[in-house]
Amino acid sequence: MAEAVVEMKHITKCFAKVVANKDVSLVVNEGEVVALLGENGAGKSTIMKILYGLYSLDEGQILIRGKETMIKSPADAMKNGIAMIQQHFSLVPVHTATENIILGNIKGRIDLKKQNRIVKELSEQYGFDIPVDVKVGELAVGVQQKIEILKALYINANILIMDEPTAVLTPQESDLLMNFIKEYTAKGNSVVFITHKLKEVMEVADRVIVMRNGIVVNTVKKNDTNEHELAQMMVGHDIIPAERDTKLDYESLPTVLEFKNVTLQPKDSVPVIDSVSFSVHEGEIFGIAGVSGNGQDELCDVLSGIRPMTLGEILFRGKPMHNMTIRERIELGIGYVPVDRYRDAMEMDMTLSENILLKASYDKKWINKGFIRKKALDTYTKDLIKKHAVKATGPDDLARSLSGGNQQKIVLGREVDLGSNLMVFNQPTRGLDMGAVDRIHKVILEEKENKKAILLISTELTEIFGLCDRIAVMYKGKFMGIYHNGELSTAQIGLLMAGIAEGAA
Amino acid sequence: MVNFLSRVIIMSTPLLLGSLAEVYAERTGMMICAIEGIFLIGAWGGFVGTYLSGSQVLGLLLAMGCGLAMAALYGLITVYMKQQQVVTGTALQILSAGFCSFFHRVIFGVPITPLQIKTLPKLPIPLLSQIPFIGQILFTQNILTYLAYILIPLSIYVLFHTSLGLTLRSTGENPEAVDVAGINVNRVRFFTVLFAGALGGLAGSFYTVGYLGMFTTGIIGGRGWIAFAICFLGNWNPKGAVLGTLAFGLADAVSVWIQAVGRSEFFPNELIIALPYILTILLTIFRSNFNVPAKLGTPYSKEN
């Protein structure tokens, strides 16, 4: 039996009023992969920020290679041996990887040459190839990533914590990082691998640590579980995935939405959608796939109208709508559930009502000689609650009270009936839980099946894999191909969602 | 022409010393917007402290503790309490006024001619001073001059070559960053506040002990302000910081030069007093790359 490298005893966090964690006790062994599963808000990176320092216990021991030690701050944990890379990294753009690496943890003068050497050997040794004097906001996420390790493998942890850490990476970069996570722990160092991936638990885990609401609700051998019974423990109960009908022929169906070699370039700078041309048709589930940040929200900007393109055209059922107004566009029936429901869909300190009524404000539906029709709104509301089963208690609830899946489900409801013709999603299920996740997948599938043409964007594959008819993938701006599902394996997508175009050979 | 450009490096001074405030304080994502209180209330400090004292060295320490005093409760109030810059800052610069004014009072009552303080004496620096004409521009100067000369390889240096200046620098591009590295953000910015507090206390005191030799609560005219634009339009940087001091140096002393020769017949004084002013927002404008610290202005706390 390995020994204990970190051991926590009846942790208990509050945030204001709310529990985070509750009496969560959990063992680290040397040597170890340990999988901290759960959904969101489960509570288990509040528990992990707990052992790094980030966030002071309200109740609670841990005992570090059997010792008791208070964790203060981050610098407790580093003296410890312990590193966590955060779930959004935490570097500096502007900064070169070295300074970003030894940042706190120098003293005095800094002989850039000597460091620069230090962490190009270090790299080395774990064969990354990381360019040490480059601005660490011009390199590539995967890239950041491996920064972020050599920050851990600098100060010589022992203990690394990593915080959902393939939610950015391309399945290439995933093995890589997988490969790194074994070679690490092959020396003796443990790893907690937090995620709410069932796939990278069963590939890299050898202990499952489930978290449920903010506490612990089993710990199991990887070989003694499978993915079924993993996904049971974390939601709590069964999910049957909904099935995609893929009977229907869209193909000769009318077609609603026609991008033509639609470009925009940002004034001195490369264009950030480079003509791109595709089609969806009624009934249609058209995904785009590909890492976030390579033009699919920009993408989405100019569909919507919130910015002009440069160059192209874009058609709704063959007319052209790239001139028209915002207004026009929700008028022609496109609804749109933005990748940022904070910044571009709900208003957090508004009732529900309000945010339903926030797209359509000028709508006869809801206004009557210049005042709003209270009733049929919350009426309206109530209906939408009860029908995407949103967990609120009225039409008076603030947005911001509701967890984010149900934020989601009030943005989709509303999206979904403002758009009659087309529905525009951008990463719908971004970090929500799976139950959530479910029920929109579930929404999706229903509208087309109401044959409204739908746009997907998505950078989780199994998403594009599960609910798309048709597939493209896009890399900087450019359509890397557009194929049928069914056409692609999960190596050629990622092949593709990297840039590599033999992928698809 | 010697004395115009060496009345340029004296304009200078205090302009260079509050924008390196300044460029210290924004690295780690503080505006010090009550710069222009800290000059005002530093001005005073160094008055009182000399005239009641006898003693400029007195009079320099209580305008950098009246600067630091300012600074504390503009940090204790935007890093730990996390208000909003502009607006604390904005709210002390009208208390420091406030305090200025009452408390001139209410220690020296309303003299009919105003009080005199001797001013910084000019030290010439042995050899370098004897160098003809940059030796009298250059180094027959006051104290704070050489300071302010010193400050300014001294900062490039700890800003881009120490462990301290990387700190300083990653607190206000992302703070996060900091935090994870096991630094303390709101300690490292509130502690920086307070140089820059008694940096900027110290610049305002030139315009009483290093200069007129006399307060009065319009001393500063908006000279803090400037300072807060020269880091703007310096992109942060102690080098960029001396260009633009010098250009507003140089756009003070004429308009000093100006009144002192009576030319106003033939050009309007307004205008040249206005020059430094309307400079600013002519270089605010035309200026294209600005390397803003990513988080300038925004208080850090963690999530929930």
Contents of the next structure:
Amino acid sequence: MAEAVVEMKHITKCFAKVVANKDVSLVVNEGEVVALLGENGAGKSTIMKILYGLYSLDEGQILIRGKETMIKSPADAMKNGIAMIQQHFSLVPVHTATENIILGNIKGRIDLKKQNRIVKELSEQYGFDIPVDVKVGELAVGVQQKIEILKALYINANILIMDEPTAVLTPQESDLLMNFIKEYTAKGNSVVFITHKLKEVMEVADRVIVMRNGIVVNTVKKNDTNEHELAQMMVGHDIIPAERDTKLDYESLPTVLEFKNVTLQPKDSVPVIDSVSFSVHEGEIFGIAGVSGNGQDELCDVLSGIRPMTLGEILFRGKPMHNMTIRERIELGIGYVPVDRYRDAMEMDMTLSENILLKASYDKKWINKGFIRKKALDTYTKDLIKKHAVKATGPDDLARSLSGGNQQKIVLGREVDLGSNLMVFNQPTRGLDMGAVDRIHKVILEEKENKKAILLISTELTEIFGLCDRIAVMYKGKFMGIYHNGELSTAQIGLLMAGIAEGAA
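I would like to compare: after the form predicted together with the partner chain, may I see the structure of the form predicted on its own?
What follows is just the one chain, with no partners and no other molecules.
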């Protein structure tokens, strides 16, 4: 029998009136990968933040290698060999990879050349290709995650908590991460893998702990279960995927959005969007596949009016819109669900009603002689909460009190109502659980049936193939081609995502 390195016994944690964890007990053994599975808001991250010292427990006890241990801060956790890689990285963008890794771990005069060498050797042990002397803010998100892992390896952590580690990774980067976890645990280390992706659970976990509504509902060995059973445990019922309507002849319907040779080139730099042309019709879901950081976010910025393009033309129902203000574009009936809801879609310290008002504060529906029609706004927000199955007590809840999936549902509901003609979705299901993903996919397909034009940007090829009518592949700011769904295989699309044009052959 492997030694239990972590035992959490009868842990309870409440935030005001909300019970986040109730009487939770779990064990992590030496050399084991434990997958902590559950929907957003199930209590997975909370229980691990208690183990890492970010939250204090209200009741219960923690044992590390059989000894009761008080963990009041991350410093206490690290002293006990525990490290955590959170969903939102804790890196300083203006510092290099090495500087981020040694931050807080070295005192006095620092020999940076020596530390660069140590970090480089450490990264090579696990097959990580890290530019140690480049500022983190200039690195791709997949490389940033490797730096977070190296921070844990640098302090010789033997218990690694990974919170939704593949949420921002491409399929190729996810495969590399899975290989790292296998290598790491083969050396006797332990990993707790917080996720909602069943494929990853079946690939890398030894044991699966399923949580729902703050409690542990099941613990099973990976070899004794399957994806279907785990999905039922996680959400409490079967999920029936929505199916795309392939009968609608969208190509005969009017064109809503058209890009003509659009280029965005920052001063003294290469183009981040390079002569991109495409069109989206009523009732069409046009997908853009690609590795993050290849110009997809900038394309959305140009479309929504956040950044002016350098060259080209953008037409909305045949009329130029590239010189319009953001408000004028909203008034055209364009809804936009951005990739980062924290930065671009919500104000976390505002209520849900206030967040609904954010993009329509000029609308007479909500404003009367300079005053907000709060009763009408609250009624609308309550209806939206009910319609999209948002787990919230009411319109006065602060946005930050909701789980990520429920925050995304609020953004989705607001934008779908604003976007009467065109919906733009930039990675709308990134980091969300199966239930939330299923809900968002069904909403997207409902909007297609309503004959809205839909632009869907995603790094998840299963999502692209499952929803889109036509698919463009974006690489270094250019389109590698535009194809009808079914024209290319997953492998061919994957090659195009890597910039290999022969993928279409």
